[in-house]
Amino acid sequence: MSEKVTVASESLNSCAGCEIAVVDLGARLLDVLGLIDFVHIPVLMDHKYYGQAGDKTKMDIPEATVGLISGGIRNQEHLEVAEEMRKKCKIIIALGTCATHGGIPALINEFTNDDLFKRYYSTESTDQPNKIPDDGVPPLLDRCYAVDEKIKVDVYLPGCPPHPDNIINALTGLISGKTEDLPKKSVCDTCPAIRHGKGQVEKLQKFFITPEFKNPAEPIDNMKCLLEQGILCMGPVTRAGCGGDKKTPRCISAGVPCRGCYGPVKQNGNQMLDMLNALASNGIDIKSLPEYSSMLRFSGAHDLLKPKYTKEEV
């Protein structure tokens, strides 16, 4: 390709872990940089929204072929940046589970903004006056949104963070004219643990026991399925990909149950509902679950997590 592909990148309601995943490409990043040209990426270069001297009245993000957006949309500034990215970029990639499904920040959707402000600005130890900051602070939206709830998204790269292999495969694919998402497989589809089938366990417990191995000295594919050991594992309802090109899920390879960080297998799936159905169909007592909202710890956007109102508030 004679001309480089131009890329603009923005992080919204996020922790910068997705940007670290880009850096984790290591030497491969140098190969990619030879094929792309970053025209806007605040984490690496100084390019201000309203001009370097703040002399512009409208947000200005350069036009680009590809727009990378990490993080969900929580306040008015996030929304304006996302909308500007959509206007200026031909292809928008939602990078990371915060962008694709709300991620950990979307857990706040169980509470109202009033609940949030009371918790942080009106506790017994809060100094007076306990005024909620509003000078120069972008107003919050009513909840945390995934990017595709506010703008059109072309490619989804979930993960907390996405595996570097997923990122470079997406970028090199776009350079060659392809816009492909991750395969719609579950973590279980790529898990090497030993499974025997239904009826192996009736109740679940928290992950505080040492996983059972057929032979601890052998590789991870000698480990018995964690669900069949009575440990809640979100593998059946979580999209595969966390293992990158090596396929084996990252948490499973460490003998740890999947927590669901790649979001649902299908973009519009509901991990909590799907998991409850999977447990019930396998004869597992869902009443044995310590709580339920953690099954949406990475995918609480799309109006799936909502405030819990008391009878007095209804």
Given for the second form:
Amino acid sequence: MSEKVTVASESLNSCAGCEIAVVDLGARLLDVLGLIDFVHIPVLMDHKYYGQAGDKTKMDIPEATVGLISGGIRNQEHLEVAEEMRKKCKIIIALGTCATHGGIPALINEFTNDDLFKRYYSTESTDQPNKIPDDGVPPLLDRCYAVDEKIKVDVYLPGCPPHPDNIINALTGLISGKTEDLPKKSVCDTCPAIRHGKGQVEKLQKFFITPEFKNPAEPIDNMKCLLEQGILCMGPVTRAGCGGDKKTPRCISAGVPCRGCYGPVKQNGNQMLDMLNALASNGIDIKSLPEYSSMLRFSGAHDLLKPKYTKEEV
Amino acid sequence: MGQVINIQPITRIEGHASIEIKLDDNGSVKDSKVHFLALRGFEKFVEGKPAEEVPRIVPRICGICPWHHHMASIKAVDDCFNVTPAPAGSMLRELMQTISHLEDKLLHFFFLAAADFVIGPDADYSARNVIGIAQANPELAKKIVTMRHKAKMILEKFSGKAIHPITAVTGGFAKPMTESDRKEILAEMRELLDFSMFTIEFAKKKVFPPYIDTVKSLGLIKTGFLGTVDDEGALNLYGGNLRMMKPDGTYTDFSPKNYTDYISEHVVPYSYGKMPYARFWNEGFSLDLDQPKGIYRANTLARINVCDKMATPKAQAELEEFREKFGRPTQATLLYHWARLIEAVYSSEHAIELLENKAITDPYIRAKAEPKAGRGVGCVEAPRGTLIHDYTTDENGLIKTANMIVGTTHNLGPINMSVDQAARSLIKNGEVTEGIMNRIEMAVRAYDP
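Form predicted in complex with its partner chain, following the form predicted on its own:
Shown next: the complete complex, the earlier chain at its head.
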């Protein structure tokens, strides 16, 4: 047999988009499959936690060199799976922004579990239940955690989802023994839109307009920077990488502002504070924004988003 | 105390779920439950967010079908702000959604479902997957991977981001289509139509025939069906009226806006996911296999059952062949796979229709909108079923309340029933093999949850 690198993959509090980004390698996926051996990947393969006949009492994920974890940690089962992955894998890659920073689902950290249950089980179309489901479903933790809040992470691969180029570069890097993070640049550093400099804008407007563009049929090299057009763009405080090897940021390439899906430029940065600072230091009135917590929509774990009020205060 | 069999996790599905089957002392099935484990609370955490941002947040409900959440959401937001999208903007939205349907069907059929048939339901788990298919048939695998990728990359290239899209904006679309884009995508879609025809022929000749008895019996239950049809009763994926069919084939059409008059969601103690039922049948909710109450199904088989016809010629021919073989409505759960491939043909043909209309290149793609108080219901057919987003906004255009019924949610009750039916028919005298356990999961996979 060849010296294939073994890989175990798990998705926790997530949407499966990261796994689809792996599939979006296209024909390169077949090359990758020649270099690695998946030993556990529930979305593609039928390996079970408690033995193939479901007769074991202890969760068991096979040993692997690389463990890919997408999704944050939101319930007891996620926690148990993450701990088992840490035990069985030499290198843990946090794949995608949910794993690295909580991602969109960490927006729930603005609310308590009670708030969540109350709304979800009493919407306009829901028959009010007598009790919240608790039979055979894993209890929720108090909030949504990034993976490194619960286990040690070796490689961070943010992105919602990560570009397939980022994924193959990380995997082939690991195969040749390198653990490389993405460069610590901002989206602006890789954006070709035209910038004139400070002092162009005093207020931001909501994204109800088509950006000014010399010719929308041409690449964004011909578009004026969206922030300088007065449209909120999270490019300055967001890690670069979404364009993959081609570099041009994906959303901006379609004339749509960045919302920060690669998380902060530095792993422990705060996109909301950094952005408010950047706006204020450019003379932009931050009161022109309708609300601020959306700036943490991808990175609300690590205690950054919290319930707006505690029960005692109500 | 009888034995308890756990299948955990259910694999080769997109979501998170597990199965618990309880046997009595004689080794017969007493009770089966499917635990749906995900609870993220999108309905709650979009509250207070600017409505126009929500179509960029909710795609994370599902990384496989983000385009459909993007579309249902933008339709609801347009509705809240009382704006009619620019015609070309609307066409571009529909085109992207339609191509995404095609890509999704190819993904599910080949990457998730096919191994149960092509490698076999009883094969060792380590080979019973898409990697096993690739090793057994490298040429076919290359074709599958390349063609699915081609569909996906149309979305990526034109719209910037294929997973978690961003280009549907209030009043239309963010980016116009040039004549050269149109020609290029049209040529690619013609290739993909050929591949869709190849796929359904391949399935009809090689995939289903050896298992036709299983297809007709595994997970078989009797339910109603929900789907979307246009004014002429043809299947539509982007919009139209909802049609709820009873098990006897009679049906009621209604506007998505009035969904709460027709559908309610029941909560069971063993699943975070809720279980919708047809409240206007006035029979309540029950998953009893012999006498289910209020239970209907969504997703491909449901749409194929409720529609009077397909709006495109090749898909119509496939529908006629399907109905001749299985009737209308057909209840056979594994026919979801076959119905999925009819929709793949339709999606390819319909994308070509949209691209052949040069109005799609009109540079006026975005109507003016402004935030205001209102209510909006956005509804599309997602691959996994009817998708409803219902928002209310305050005078600043911030979300006050949000309710969502997601495609697979409609099928949570039926999946539970199909698992119970499969378990009861396959497990005798307490004998459980890996093959039996996988067959029970096959009843789940048909729904592509």
